[in-house]
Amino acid sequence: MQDQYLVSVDQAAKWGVSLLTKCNLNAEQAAIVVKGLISSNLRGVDTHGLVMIRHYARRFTTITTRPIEIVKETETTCLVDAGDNYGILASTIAMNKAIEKAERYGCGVSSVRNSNHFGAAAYYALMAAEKGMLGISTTNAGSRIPPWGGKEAFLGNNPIAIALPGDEYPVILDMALSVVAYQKIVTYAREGWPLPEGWAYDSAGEPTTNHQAALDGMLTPLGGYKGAGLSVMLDLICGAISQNGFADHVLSIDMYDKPRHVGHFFIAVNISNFLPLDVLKSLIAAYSRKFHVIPRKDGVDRLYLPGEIEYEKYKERSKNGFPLSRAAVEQLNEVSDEFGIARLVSVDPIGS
């Protein structure tokens, strides 16, 4: 059997839809939640793509969610209560507030509390990018690295996703603050892939590369002291503003049947209100000519942008589809099994 199979954008969005609507959302909430992670895969961030949707099934199926709700407004910002619902549904509703506030206001500002996984950072700043705005999006998580220093994780893996408006695409930085994400772990443990030393720690806070021990155990901070330290500023913005919670509140991605409490933070500003958005633009492809044409080190072929890459997946796989491993796609048609739809891709049954 192949290794990779290739799933179109509407295959994908189809069986998403088709299990997500037995996953208490009607057939319009289910296709936002889906278009979120398909987007992931679309940009090459795999780890926060499709695969998540099991995580989804399977909690919102098992616990009791209550609807979203906006529970304070103002001109400017917009405090928004997830009711322990889909993060990705939540995200785009505060996003959207924000967006909405900034078109108007200039700025806009919202926060989110209750919530889950929303999927990938880049997502919600990409939504103000195409917009002509900036855009800022973050989240906090479970404890997963220590405070620089400690023995225990403490802090969340928290991302956050910066993005501008470009020329030709989005300039856009989304980064997690270890080494490498959770999820990126996990796909070296189902892919079978030695894991690189430097990623992680064992659950005494040693240096390990076995798959087992870095999952039970930490992440790996990035930057040493100054990844850990943004870890402890993102965990209060999400955490404080919201009265959601901090990173030792937030519970893991797998357990289903208690309330996660993640929260999350957006920001869009409108570029207008200080230089029209083309002006912007010929700024940033100016940038962009200096930056491209930087002497490079031996054996690097080209310079990148942020953003550069991952809009180059975009393009291409938009057109052709996205590849899943196999050991994925069995992932996700055991999920179709449980829940009683048709796969997503025809392979040998599981355990064949």
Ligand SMILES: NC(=O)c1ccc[n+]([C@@H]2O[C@H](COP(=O)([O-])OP(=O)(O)OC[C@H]3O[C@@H](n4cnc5c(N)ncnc54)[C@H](O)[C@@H]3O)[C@@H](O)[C@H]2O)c1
Given for the second form:
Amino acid sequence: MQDQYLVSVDQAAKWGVSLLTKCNLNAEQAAIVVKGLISSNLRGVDTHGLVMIRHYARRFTTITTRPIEIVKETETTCLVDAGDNYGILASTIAMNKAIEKAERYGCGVSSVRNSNHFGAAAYYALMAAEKGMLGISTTNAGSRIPPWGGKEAFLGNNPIAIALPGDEYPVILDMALSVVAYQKIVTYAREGWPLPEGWAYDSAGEPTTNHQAALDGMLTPLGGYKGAGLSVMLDLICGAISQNGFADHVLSIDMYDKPRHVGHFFIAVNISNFLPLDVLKSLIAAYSRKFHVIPRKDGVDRLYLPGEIEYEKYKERSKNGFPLSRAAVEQLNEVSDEFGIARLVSVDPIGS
Ligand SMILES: NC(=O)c1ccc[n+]([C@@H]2O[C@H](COP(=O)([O-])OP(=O)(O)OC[C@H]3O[C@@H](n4cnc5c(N)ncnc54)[C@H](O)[C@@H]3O)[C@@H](O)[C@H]2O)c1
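Form predicted alone already given; the form predicted together with the named molecule follows:
Every chain and every other molecule in the complex is listed next, the one we just looked at coming first.
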């Protein structure tokens, strides 16, 4: 069992703000970005949680940014230029705009250009679901997947999240378009866990289970040509509608000295324009009751609706804090030392 360190939300938030206020943000902006990252840890999506802050700290002390700007707006739409700034900041503004528009006019759509990594797509779809709305969020990302049948990376592992307000918890699908997200391969490499077959190709397009070959190579698209096709559509939605740029124009997260040209797209739809929210919730509750009693295969203890696993984690972690692995702590300590702030974790691992 790997060493695990338990961190409280408060402790993590204070540390994150102290770091990002050294990286071109004021305390209020830093708190928004850090909240977005911690929300992933609370939902158990640690790959897109606090550990990503190291990329942000390094990027935003290397590159020049411009203020985030709303360049075009109508009653129901909004185009945001993120000015190469923090993706979580621009995306929070854009989804809030979509929600405001949906409150007034029934639906709101925001497109964002010149942005950066926005964390987990779930964060923004859930912002809408928390307001009783259907929320959809998506982003494009650096090329990591070959077109179906191709042997060179061209498609991004563009994630999409779709959320509806549920009875006890929101139903939310948040998924990348590869069999697994690149950060999951980074995590497996970092932790030294064996890489399952079917996750990655090497740089010649051949299947691999070697960590380094996978990191240097490409990701396997989810569902063959259908996943590859969905990646094309989401790239065009995020990259072409915003006139942001797409495919290999979107750079990798660790090229700190160049604009990444990431684009996002957000939709909020006000449920109460169609039916009372309570009625939708009771319909989802009825769906959930039927779903959960479907007979299970041998060895399967329980069936999960999309987002249910993350909700269970959220309930537990928002009460008790969240664990960081030793390798994650080492990465965060390295960034603390680099930027001259107190380390987040200087305690013994859980159970020691
Ligand atoms: N910002 C970026 O550029 C970027 C790029 C890629 C991925 N991501 C993020 O990476 C995160 C991880 O993506 P992923 O595709 O690895 O997620 P995942 O495979 O862990 O989960 C995908 C979805 O499947 C559901 N699920 C998981 N196990 C299930 C089960 N046993 N039964 C039923 N449903 C189940 C989850 O609730 C989730 O909605 C996401 O938050 C995504 O937004 C971000």
